[in-house]
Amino acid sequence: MSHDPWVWIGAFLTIGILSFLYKENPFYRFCEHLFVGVANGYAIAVTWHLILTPRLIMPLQGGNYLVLIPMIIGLFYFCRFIPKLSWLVRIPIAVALGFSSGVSIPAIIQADVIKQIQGTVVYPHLFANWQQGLWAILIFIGVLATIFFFFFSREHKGILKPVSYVGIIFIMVGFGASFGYTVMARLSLLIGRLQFLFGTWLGLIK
């Protein structure tokens, strides 16, 4: 059994969170509130040291007063607590949404559209290896069938019906793989916690 007090604190908090599997209880709520408080404190410290200090305070000390503009826009968030001025909170929200949309849209088009199209196109050199060629054809068929499944401008009958059915199969395979990946990730987290409890804390396993 470990003699490190930090290990005992970690084991205490781990058991507190896992106690929710039985039912909600004060022990679990204490651990949950502690986690939220520590996470908020960590986020505030990171924001202060990595964003506010290098991007606002240091430029102001260097005479760059242009940073006052985003600072004032950001302060509008606190108008939420003043009923007569609460409408001003729309300004920083609009700026944040506009900026994030402008930055993310080109990246999403490049990563999720252009790269997907490039990955779907079947090139002759792919058939140099028959396995690679087979997977390329499967991807091509799967993409076309899935697109046809979401083509609702015409009723799914005639040739569209079997193609849409193939699209459903590919969609279900995708959902199943995604669900299996999520379950495996959660199980890996649980195994890590059990190894900590029975190994690092109690010393029952090596």
Given for the second form:
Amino acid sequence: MSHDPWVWIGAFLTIGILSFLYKENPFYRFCEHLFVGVANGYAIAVTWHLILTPRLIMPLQGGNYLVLIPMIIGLFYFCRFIPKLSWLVRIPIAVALGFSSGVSIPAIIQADVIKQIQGTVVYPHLFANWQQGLWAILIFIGVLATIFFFFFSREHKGILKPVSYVGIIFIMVGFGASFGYTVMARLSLLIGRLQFLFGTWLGLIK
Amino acid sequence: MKFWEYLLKIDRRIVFLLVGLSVLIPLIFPFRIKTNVMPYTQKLFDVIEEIDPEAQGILISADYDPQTMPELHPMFIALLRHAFARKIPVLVMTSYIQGPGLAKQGLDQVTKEFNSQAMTNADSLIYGRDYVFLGFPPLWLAAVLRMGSDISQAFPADYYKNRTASLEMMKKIKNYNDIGIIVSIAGSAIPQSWVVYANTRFGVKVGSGATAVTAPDFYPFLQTGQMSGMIAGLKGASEYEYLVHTKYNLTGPTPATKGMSSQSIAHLTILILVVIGNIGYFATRRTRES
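What I would like now is the form predicted in complex with its partner chain, since the data block earlier showed the form predicted alone; can you produce it?
Let's see the whole complex now, leading with the same chain.
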């Protein structure tokens, strides 16, 4: 059994959160509120030590007064609390949006659209290996059928009906795979907590 | 019929108890399971194997927080062990504000493991010479783009507030040209963003360590080659532990591998519960309809 007080605190908080599985109770709510408070406090401390100190305070101490410009723009966020000056909050939002949109739009079109379309195209060289060729055809059919399923401008009649039905099959297979992976993920988290409780804390797991 | 009706109305707490026991019992009494390495885990391992330690380093981005730690932390540890075993210079950063503490904990653990077995100064892992912890950048996107031209400008100071440019390793590793692969370990869509901004724009290889929940989202990027490999979930972490420990004969703890017997039994339990639930549903459907 561990002699580290922090391990004991961690164990009791873990049990408190897991107690929700039985039913909601004050011990669970205490742990939940404590988690939110600690997470926010930690975030503030990290922001101070890893962002404000090295990127604002240290440069200012070194005589780099250019950092005052982003600092002032950032401070405009707090104008939201002053009704007469609340319009100033639009400036930092505009800077952030303008930068992010300018950088993201071409990059996302290239990576998420063009490259993905290229990946769906069936090239002759893919058939050098029959398995690879089969998967390429399957992906091609899957993408087309799924897109057809989400084509709502026309009623799914005639040729659209069987194609969209194939699309549903692909979507369902996708949901099934995602659900399977989700079960695996949640169990992994439980394994991690039980390893902590029965290993690190109680010492029952070697 | 009543039996099936009883099964359908079973208290959820009994299901929780069954799943809990199916996880706990194999943890206390583990049994060995053969590790089958998935192709994308092997691919990531092979890409890191191909890195020339004299020419390039590896950037591991610990983009996770305590919520996904059981799945992702073993991947981080296994990747660090792999890189250090090959003497590849390691850069670590994080895009989650709760990540620096976890990344530091992992770095401390693995460097301690290696340094406890080091015989000479050359064998030891020394901060600034063999690895650098860059910390958390305030605006992730700006940092990622800036790293394409100069990592030291994107991170003027490291986690310990040293001037990044003054560190010995950073004289050799200037930008993405000097990075063999970026591996983003995340429980979110961050690896996809690494593909969009680092791979597409700068051509640097990107791999991912993903939680099982997010792993399906990355298969399209693996299929197109935009992502160079993936460790998926605790199972993927156990595969990577197996690959690294087998090749380099390492002896550190392997929590992911130890969790596999629990995972298998718990999956079996859930499969049985799903089958029973479905049989019960169809067996009682006619009664309910009438």
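Only a predicted model underlies this, so the values are computations on that prediction, with no experimental measurement involved. Positions refer to the first chain, counted from 1. If you superpose the two forms and keep the largest set of C-alpha atoms that fall within 1.5 Å, you have the rigid core.
In this overlay on the rigid core, Val121 has a C-alpha that sits less than 2 Å away from its partner position between the two forms.
In this core superposition, Arg80 moves its Cα by 5.4 Å between the two forms.
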